[in-house]
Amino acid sequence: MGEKIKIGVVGLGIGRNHIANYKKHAGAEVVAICDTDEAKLSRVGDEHGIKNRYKSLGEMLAAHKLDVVSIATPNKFHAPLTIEALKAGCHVLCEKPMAMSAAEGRRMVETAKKTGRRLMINFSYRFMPVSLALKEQVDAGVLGEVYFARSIWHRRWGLPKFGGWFGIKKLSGGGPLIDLGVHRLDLALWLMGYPKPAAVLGSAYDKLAAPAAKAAKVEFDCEDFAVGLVKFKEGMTLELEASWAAHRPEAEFMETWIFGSKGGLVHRNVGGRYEFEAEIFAKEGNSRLAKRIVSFDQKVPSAMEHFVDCILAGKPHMATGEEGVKVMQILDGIYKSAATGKAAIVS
């Protein structure tokens, strides 16, 4: 193999996973890391043997000619840092959600087009065997005409770093809807063929987290539970639910249903854990049966490995910025509807 793709990673929380996955690819090399926290820089740099460490993206870009930058910071900084990296001539893999709003997302996409660089969003729930197995079946027409979906991620009690940036709206953009719901939303939209959202009705609640935050004397101004109903221009409907706190038995409950004219499918976690299974329900003759998808006979790369593969091969990548904007349009609509009590029109 020729010269490796040179990568810089910004944000060393979830960014640690980016580094680990890039290191799996023989054609990739993480040459620099960036974080405002010096302790993280030292710890992660030592762990992965990365000597080039910076406290700002500008410093890192000035010191190295990078091919790819991974953005894994708090949500508030996704758009400005992505745009900075794109303008410096780098392809960008940005963590989900892509931005704080669809308007920010559009600016990111426009910048990628103007600079001729790639923009990919880390919608990681696509990159698992059962997800790709389902997508293969859907694309083969097993479901027929898709008309309804329901996608859920509930936690019994799972507020990330209570008192940290996740629960502060000016840094995160919102609570579980934009943190967890974004994954299940993308998965459903991807399996549905990414239809165009037209209108959204939503509600958001903080019945459990707000009292807990007050008692703990920590800052928290996000929802802990949100629900949305999305109508698409193609006529489909989708229901989305997300919670960091809910009175249910499972610690983690994830489930996505898609219904079509010929069959239905479900993608779900098993036993409240991060293990997944999938089934397709379709009519055969005069009977209806469930077919369990248990394996996918291709190696499933991570989003980071996929991005490098596509750059090296000069082929299109999954999870595009344009798809990220559609996700943000729906999230924006749910939050707007929850705040106004009226349906939100998506333009």
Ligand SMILES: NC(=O)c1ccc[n+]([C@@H]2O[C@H](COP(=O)([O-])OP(=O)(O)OC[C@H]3O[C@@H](n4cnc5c(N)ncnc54)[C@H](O)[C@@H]3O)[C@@H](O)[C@H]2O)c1
The other form holds:
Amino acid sequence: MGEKIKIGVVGLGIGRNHIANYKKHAGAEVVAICDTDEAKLSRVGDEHGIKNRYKSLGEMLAAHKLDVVSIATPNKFHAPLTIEALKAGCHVLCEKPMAMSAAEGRRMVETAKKTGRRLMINFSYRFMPVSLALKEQVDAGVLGEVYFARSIWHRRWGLPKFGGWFGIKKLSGGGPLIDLGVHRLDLALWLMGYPKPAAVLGSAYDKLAAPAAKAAKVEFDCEDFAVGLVKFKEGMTLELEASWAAHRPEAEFMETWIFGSKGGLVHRNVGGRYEFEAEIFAKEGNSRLAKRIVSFDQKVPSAMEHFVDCILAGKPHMATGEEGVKVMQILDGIYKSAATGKAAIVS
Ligand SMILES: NC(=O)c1ccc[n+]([C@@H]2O[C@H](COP(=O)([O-])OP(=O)(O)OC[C@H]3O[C@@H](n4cnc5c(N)ncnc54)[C@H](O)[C@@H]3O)[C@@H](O)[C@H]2O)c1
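Next up, the form predicted in complex with this ligand, please; the one we just looked at was the form predicted alone.
Zooming out: every chain and molecule, the one shown earlier first.
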């Protein structure tokens, strides 16, 4: 193998997971890390043996000729940091949600086009054996013509870092819809072939987290539950639900149903845990037969390994910036409709 792909990781929360996954790839090397928090910089630097540590992306870019930058900061900084890294000639793997709005997402995609660099979004729920096995089946036509999807992520009580940036709208862009819903939305759209959103009807509520935040005297101004109904230009319909708090028994409940003219599928977590299974239901002869998918034992690369593989091979990567913008258009539409009480037209 020739020279390794040089990587810098910005934001060392889930960014530690990016480092661990890049380290699995023989063709990649994490040469620098960046975080505004000095204690995290030294802890993570020591943990992974990375000596180049920076408190700003600008300093990191000035000191190293990097091929790839991973952005894993609070959502507010995704767009500006991605654009800065692209302009410095780096490919970017940006965490989900790609940005605070579709307008910001479009600017990221335009910059990637202008600079001729890649932009990938970490829609990590695609990079699972169960998801990739399903996608293979869908692409082979088992569902026929897809017309409906229902995708859900509910938590009984799971407000990330309660009192921190996740619940402060000017830093996060929103609550569980933009945090969790984004994953289930991408998964459904990907399986549906990424249709174009036309109109969105949505509602958002804050019945459980707001009183809890008041009692705990912490800042919180996001929804704790949101729901959206999306109509697509191709004629399909999708329903999306996401919550950080809801009166239901499971700690985590994730489920995505897709219906087509020949079959239906479900992708869901098992027992409220981060374990997943999927089934396809298709008509066979005169009986409606539930078929289990068997090929879940394939080894799949993480999003980080996939990104490096594609750069090295010069082939297209999954989870593009353009797909990220469609996700943001739908999220924008749900928030807009929730605020206005009217359907939002997606343009
Ligand atoms: N794909 C997934 O499954 C997944 C999982 C968790 C989080 N995320 C996403 O990753 C992002 C980070 O989430 P987290 O849970 O790691 O948050 P976090 O708060 O734990 O970590 C964010 C880090 O970024 C640092 N930071 C803040 N501003 C910065 C800046 N301008 N430059 C450099 N560093 C800066 C903070 O000091 C902190 O260490 C979010 O966008 C979140 O939605 C994705």
